[in-house]
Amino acid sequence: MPTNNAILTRLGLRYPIIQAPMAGTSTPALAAAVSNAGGLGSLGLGNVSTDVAREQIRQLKQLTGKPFNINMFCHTPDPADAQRETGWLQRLQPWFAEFSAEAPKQLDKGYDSFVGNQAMLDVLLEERPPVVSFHFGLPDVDAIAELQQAGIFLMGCATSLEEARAIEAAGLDAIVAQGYEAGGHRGLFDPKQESGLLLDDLLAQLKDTIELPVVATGGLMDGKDISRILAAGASAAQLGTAFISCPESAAPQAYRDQLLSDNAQETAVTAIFSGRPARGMVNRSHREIGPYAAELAGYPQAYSAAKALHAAAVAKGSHDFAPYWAGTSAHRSRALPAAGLMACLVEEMQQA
């Protein structure tokens, strides 16, 4: 990894924090206060359609003329499997007769992945956002090449040294390196293929052998765990559960109340809200239905179920089925402006 600190100089940042995009969670609004206040706000929009995606881009526009960054699912999605979709809608039926609900008759297909997709890389030529990253893996050539000619810094999350140098021999720009410890889904290229090295181990690992200047991810809460993984070679710091608090974001009072409290203390990682393994914190979802898990749906099929019966649990004013991403240090979050948690954190790390 390079010494210097690459990312900061291209992107013109005034601190290496990164808010992470956190699709379904993040808000122009959040990632507009991040970039104002000096660090790289971001939009996770791999779960919405091009007009959603072009008009939160315009949104962001409107609100900062500083750098942020669109972030953009790559998955392959999980072949259609009726049966097997059909077996795990019955398996959850008795948690929806918990709630006198029914099950969904059939799972949606659920969103389209970035790569292939022309219309969604038509949006991003068109609005050019300073900064695109990919999450569960790279787009094709042509889509990197077209970005990168329309002056877009790319990035690609890994979680091996093997997928680190995937995104480097892509030609993008910059890693994200997800540890083990981050909240919500795993950046995994492959879901069957989890290393589960956490942050420090990964870091380690891609010093010697990656020239790509590296962001590092996961459990990261505050200043001191900044100025940590900036001394163990990382150029920036990407903070997701730690915003998720912040009013500008889009989570739930449910959500931010669960963060709050006691709950955050115990987070795991399961497949079984979207097909896909996430870490979040630990509940009923996590300790009735994940010893299923073997017969679970595909992604992102299964999200539709998961959703369902969280809604179904939320309409009796159960919150015990949500899927409340949250990363290992969840319990340090602190409720405050976006703006003001920038400031918290520039201080913690001046002071470390």
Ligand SMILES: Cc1cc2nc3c(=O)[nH]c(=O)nc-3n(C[C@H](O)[C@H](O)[C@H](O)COP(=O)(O)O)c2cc1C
The other form holds:
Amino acid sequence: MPTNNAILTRLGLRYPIIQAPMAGTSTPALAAAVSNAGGLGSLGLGNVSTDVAREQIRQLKQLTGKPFNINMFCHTPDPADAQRETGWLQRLQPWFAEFSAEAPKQLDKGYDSFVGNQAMLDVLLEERPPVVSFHFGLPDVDAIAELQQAGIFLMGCATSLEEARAIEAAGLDAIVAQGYEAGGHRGLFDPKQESGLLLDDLLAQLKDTIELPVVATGGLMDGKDISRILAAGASAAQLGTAFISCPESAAPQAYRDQLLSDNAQETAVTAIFSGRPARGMVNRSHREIGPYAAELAGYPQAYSAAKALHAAAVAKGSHDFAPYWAGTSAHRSRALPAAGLMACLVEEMQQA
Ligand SMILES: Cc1cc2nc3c(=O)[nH]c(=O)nc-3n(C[C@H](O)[C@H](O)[C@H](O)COP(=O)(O)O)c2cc1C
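Instead of the form predicted on its own shown above, give the structure for the form predicted together with this ligand, please.
Below: every chain and molecule of the assembly, starting with the one above.
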């Protein structure tokens, strides 16, 4: 993997800092603030409709003339399975009962994958974001070719050498190497194939094998962390959790409070919120229901059960069932405006 400035030069960024796409938490205001400060802001739009995606991209364009990244989910949706879904709702019944709430009768289908999604592809081709990144796999070859013909820089997330090789073979422009420390969903192509590789080990595996530029992500919170992974050969750093506490994010107050509390000391990967493994701050959901469950509904259907349980708990004043995603370094969160956080990161990098 090249230790040069491939990404900085190609995208015209001032700093090798990417604010991670975070579906439900990233906003046009957050992404614009990061891009305007010389990094690459991102919007996670993997869980929204084409109308919302178009609207969010247009809002972001109003706020910045600098490059930005739009992220899509390329999962293979688990097939609907009424028996399995009913079983999962029955398993959750005692916790709904604790909050005097009815469990939903059935689970929502959830959002579509970007794979084979012509309507979403059309939105991207019309709006032409400078960068598009993919999580949970890759789109089909025709979509990749059309996006590249439109001049869009493409990145794919890899959690293992095998996934990185697949991204390189598909002809994308860069790899986002996601360590096991990362907050949010593991980018696994196949959720059953968990490498468990920590970021430094993953980077070491990619170093001599992968020729594409690599963006490192997972547990990076300050400029010293960024300098370390640049020295390990990465071309840029992607930070998610570090940006959740910025006032520009969409995080609710309870999420912010937990990130700045002792709860941020302990994070773990669990599949029980959505049906796919994801890292968040440990709470009663992790301890009493997860981290894994034989009856678990598929992805993304399971998400609607977790959201209903969280809503029922919040109605009774409990945030103990919240999918508050966070990386292993969440306890080093800083509640700063995004421009201020960017300035800190740059200064710390220079000092390091
Ligand atoms: C709240 C949250 C939401 C996330 N949503 C997405 C997403 O929509 N798409 C994506 O590619 N990665 C997503 N991620 C993962 C990030 O891209 C990145 O891998 C992770 O934040 C890095 O670890 P860190 O949080 O310790 O910085 C999310 C992470 C968090 C914390």
